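Only one chain is included here, represented as structure tokens and corresponding to the form predicted on its own.
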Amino acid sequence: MKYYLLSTLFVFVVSIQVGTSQCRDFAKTNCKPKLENYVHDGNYNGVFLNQQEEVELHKAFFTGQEYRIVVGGEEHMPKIHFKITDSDQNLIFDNEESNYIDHFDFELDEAKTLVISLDFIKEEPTGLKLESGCVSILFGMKL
């Protein structure tokens, strides 16, 4: 028994390990690009999310820095809509409004801190499978 624990535990750690890194690597490969003359701020916000998940992600921005936000899923995954709201639930931008383009370019009046949520575009169902896959969040500003 104690065996089995040992090795169920095991088999997760390893398993959690292979989705980060595989984001990460998804995130490198298929989103930074996508930063063009932004300079990247050096971290990865990936995660492995299912068709019907949603995530949000909170960060401060400051005033007279102009800032690109990149947003990415794996290819066989529904189009992502994201929104990015103040701390106050202002609207700042909503991809559905721009025929769900992948970023977004923005300056701020004053330091905030914005929540980035994001989910997948709700189909109807067709009865298949649902996906899973990678999903990152990558910013980028100007120097």
Given for the second form:
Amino acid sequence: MKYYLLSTLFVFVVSIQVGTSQCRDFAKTNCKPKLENYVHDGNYNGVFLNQQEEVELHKAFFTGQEYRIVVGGEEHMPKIHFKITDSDQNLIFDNEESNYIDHFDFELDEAKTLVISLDFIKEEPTGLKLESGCVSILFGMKL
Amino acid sequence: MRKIIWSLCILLLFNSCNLFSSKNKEQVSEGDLLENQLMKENSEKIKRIFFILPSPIEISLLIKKTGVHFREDLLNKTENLAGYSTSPSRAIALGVYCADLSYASLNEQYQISMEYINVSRNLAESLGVLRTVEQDKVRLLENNVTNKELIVDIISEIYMESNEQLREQDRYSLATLMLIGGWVESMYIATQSVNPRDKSHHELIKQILDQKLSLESIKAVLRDNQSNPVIKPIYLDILQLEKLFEISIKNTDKKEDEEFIDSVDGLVFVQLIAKVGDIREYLVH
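Please move on to the form predicted in complex with its partner chain, as the form predicted on its own is already shown.
Okay, now the whole complex, with that chain kicking things off.
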């Protein structure tokens, strides 16, 4: 009984580990190429997202630098809706207005903390699609 | 005697009935609360919030774009490597060397970059971080050591893999120390490169003071690991640094023709440079 419980726990822990490393591999193979001529800053922001969840990232961005934000989700999942606001809640970008494009390029006039919030789009019929999976947000900069 | 026992039994029976009914009321109210909560969760999505630090690559790029010259003496010497014998000191050193590596590579210091790539990979391995860089990328670099984009790509892989693998191994405090090591070393390079009296350095001064915005993320990351004895003094130092950031800009009405540099309190800025130096000293020695 003791060994059965231990082995179940082991399988559970290993499956979580494999899941998170799969998300990281997904970010490297599927999202990183979308940075194109922007270099990846080295930050990995990957989550296993459910339909009922919303993710919010807070990050400072600086002047004199061209940035690209790439948001990617696994193919079997609904499209991702992401928007960018400043700390005063002023809307800077909403991909809903750009046919749910997966990236946004920008340069700021003054340094700001931006809030990137994302969730799955609500209109998507969920019948054929899984309701959770890897989502990653990568930041790129022009050299 | 028998009468007394019977009356006590009847009293207990009434009492238990009362207890049961009051418990039932509590269950109803708890049920209502749970139902309300579920309804709220269905209407509002669960929000997960993350705070992201600027990476050493990002800060090094910002320093490079201000036009200041590369200074090898600012790097943490590779000879110090032997002194990092504990996991926390190695995690800090990994962040520090990643920052030095970013600074050197973006300034086209290829020989130093190769040396620091090896140091960083060895440090990562000593922390139990495996396969930081794909073998084919290493081979590609060996044949093309002056490919800046490839070197930066390799740094981003070392930084990302090290941080994430430490998190996956539930070694959150080490992952935090690595991030802080990288940020402090980048700030050390920036603050030691600046001459407050040199007009051509005004852009760098602005970039340094803009890093005040990163403190929200730094505090959030440190706060989660505050019970760690290595992290606690760093957290307190960061709070002091935050105060210096706040008072380094004079709190006076800005005139129309006033430039950003006119609003900087020079004395406080010098204290800020010294504070960054102290924190870096604590981290690397």
